[in-house]
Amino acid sequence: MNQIRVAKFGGTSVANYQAMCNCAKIVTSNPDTKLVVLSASAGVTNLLVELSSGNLDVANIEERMGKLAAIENSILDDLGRPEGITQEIEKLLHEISDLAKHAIIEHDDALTDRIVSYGEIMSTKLFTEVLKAQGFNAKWFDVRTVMRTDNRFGKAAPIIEVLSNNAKEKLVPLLNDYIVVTQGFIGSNAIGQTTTLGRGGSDYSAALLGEAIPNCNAIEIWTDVPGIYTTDPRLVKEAHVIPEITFSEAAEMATFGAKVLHPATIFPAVRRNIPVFVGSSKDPQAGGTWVRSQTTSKPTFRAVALRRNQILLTLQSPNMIGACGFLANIFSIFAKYGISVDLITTSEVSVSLTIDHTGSQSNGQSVLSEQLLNELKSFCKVRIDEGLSLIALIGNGMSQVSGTGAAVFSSILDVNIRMICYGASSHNLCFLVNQDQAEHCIAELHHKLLEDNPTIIQ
């Protein structure tokens, strides 16, 4: 077989049935592309979440579903509305309104990412139908026969090994002869019932199949923006794509702010070596950004990234002192929980961290939930700071290089800093800041170490 890429879509890229044949040219023109891995259309996601929340009367559904329903009949309508397709997804509109007037009377996790997950099954039916119109030999592909995860509704790990064994007995032999279209976000765990893997977490599949497929050498991330910024450039208009990016800031700039690609991406990617391309789907030919074990420039300062609505917990106690085990309790009530801890300090008496305020579970939830807090509590007292953001600077070396800090902090003189992590990667200097200051700060640190005439860290 030759080599294989993988293409993933976002839901800007399949919003309708003209971005959809933008994809379809993109796919097409590229022999190699086999594989094509897609989000629900832009929008969809956001209603269904609703549908299943049991939070609304029959009336309200309704009248979500005519929303739901108007982005799925537009496509069909611009397809010319051929048979078997348009039943299909009156079916499936039907089997959505039916559920989501069932989740008013019994309402579970379980049922909200059953509900979730048809957005990608109708979007990559649309787009196999595409396909289909244009001469092209495609198939849609059920990707729950392949993802498998565990139990955890809204936030699903990965089986790798099942899913590399069933991805090589079922997927793999498909594209010899298919331009194979299947579904990213979703999987289903050991008795069929599906799940989701978080939001965001079509990349993540995208990834995660490419490294299951034995001779994958590419995976590419399609979505609005043609690569990954030096910043976010609707906060500074300065900031420019970076032509190629190691896996380790790659990875750095995805857990801390950056959104063209969602953190666990790159993980699949590193496993396996495999480069990863991020370019837009509206504009193919402007370039983007490789992302690579190597890169041939390694700058102190690469880029600069922001995330929002953060919170700080400061948990406090005597015990502290001289007490072994503290943080291994701390610990293992987060991991109970699920929750992953990004930035922490401590002290003699007292601990810092910080966590993100809606987490990444499907249905949008917060992760401090009532149980986690009375847990914490039992044993040490609890303080909450919301209204934070985090600033990542990203780059190479940058705990080894004399001046850093300088450099950084001399830029920002009039900003309050909360907290500071540095030097436990030489990737990246983190450090949060009250919400208000987020983007004056973003803009005078881009201006100062990322633009054209940057302070130069000896």
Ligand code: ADP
Second form
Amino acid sequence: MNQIRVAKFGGTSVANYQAMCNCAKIVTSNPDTKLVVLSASAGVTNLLVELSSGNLDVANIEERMGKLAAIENSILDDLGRPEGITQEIEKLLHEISDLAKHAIIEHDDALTDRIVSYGEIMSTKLFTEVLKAQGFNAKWFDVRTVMRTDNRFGKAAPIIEVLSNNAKEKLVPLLNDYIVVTQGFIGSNAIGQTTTLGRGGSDYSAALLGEAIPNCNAIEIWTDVPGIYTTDPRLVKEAHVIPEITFSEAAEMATFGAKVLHPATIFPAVRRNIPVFVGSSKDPQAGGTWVRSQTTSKPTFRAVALRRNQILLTLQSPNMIGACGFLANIFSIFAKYGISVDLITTSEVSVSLTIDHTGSQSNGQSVLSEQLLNELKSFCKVRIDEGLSLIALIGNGMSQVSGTGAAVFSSILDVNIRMICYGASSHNLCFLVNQDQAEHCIAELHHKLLEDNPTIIQ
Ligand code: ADP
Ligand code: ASP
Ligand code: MG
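Next up, the form predicted in complex with adenosine-5'-diphosphate (ADP). The previous block was the form predicted on its own.
Starting with the chain above, the whole complex follows.
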């Protein structure tokens, strides 16, 4: 059997008919590209999140439905409104409207995921039609028949073994005969309810499906930029594409805010050592970034990433002095609420930790609940600082050469650093700053460490 490539296209890549045609060209120009994973068309998931909130009145639901229908109908119009798919999209839009009205009366996270999943269902139905209209043997595939997850609606975790078995049985055989088009972002639990993997989760879906296909030899992430840049090109115009980067560095970049990849994307690729390509669906000739286990260059500073909306929690208790188990207690509370803690620093009587607050749950809700805070407050003082940003320098051997800290912090002498984490990984150095200084920090660090200077320091 041939090698198989999985190609994932993000929201802007499938925003309209013309964008879908660009994707079709990329898919069909390589006969190995047999599995296509799509996001919802740009803007659709945000509308669906609002529609599922239960907070809209009927007039507002109609208004959002109008916007949603306009996106889907413009693609249908350009396709020539063929029989079958036109009625199917109309039916799906009716279902969304009914469910959104139901959410006003009775709202829960399972219903939110069900409503939000329609974005990917519709984009994949339409893209399958685009391929068929061009004469290709394309097949729509409901990823929920293979993508088994747990029950955490809004941020469900895949169950890899079940996914792998399902994929071998139900998906892999189709790849011999068809270009299979399926959904990113969504899955289903053991009783068949629709779940979602968290915002931006389609990258992760593509990597998980790549991992589950035995002869997959590349995962392609097609987006609106021609690769992974030294920093977000929207923030620094001098940012440049990194031609190749290691799995470890890319994972750190994604974790610390480089939105171009969902944070979990790299892990399935690492498990099977499948290279990941990132490129622009608008300009596939522009090249892109290869993410792989080894790269020829290993610069000390490769990139700088920004993650906004960080929460700093400072937990203070005199009982911490010389005590055993204080941190274990704290972390067991976070574990109970399914919250992952990022950075940690400790002093004699306090521990500071950060929580990512970028609305990674599909419903956009805060992860810090009242109950969690009350539990923490029952045995320590809790201070919450918001309005912070996390800056992360990513590179290689950062804690193994002298001068790393000096190079970083001398570049931003005018900035108030709130917390520093360094040394746990040789691939990053990260710290918190006030939100209003974050972009200045990124620009300065990029300018001093990634544009002018040699990247190896001794
Ligand atoms: P998609 O809808 O295709 O998944 P996203 O919007 O999720 O696309 O990700 C692409 C965006 O990520 C880019 O438009 C860019 O602004 C942002 N981004 C942030 N950091 C980086 C980076 N280091 N390199 C490239 N893009 C980045
Ligand atoms: N459509 C989903 C979102 O907007 C998933 C994705 O785009 O990856 O978050
Ligand atoms: Mg994305």
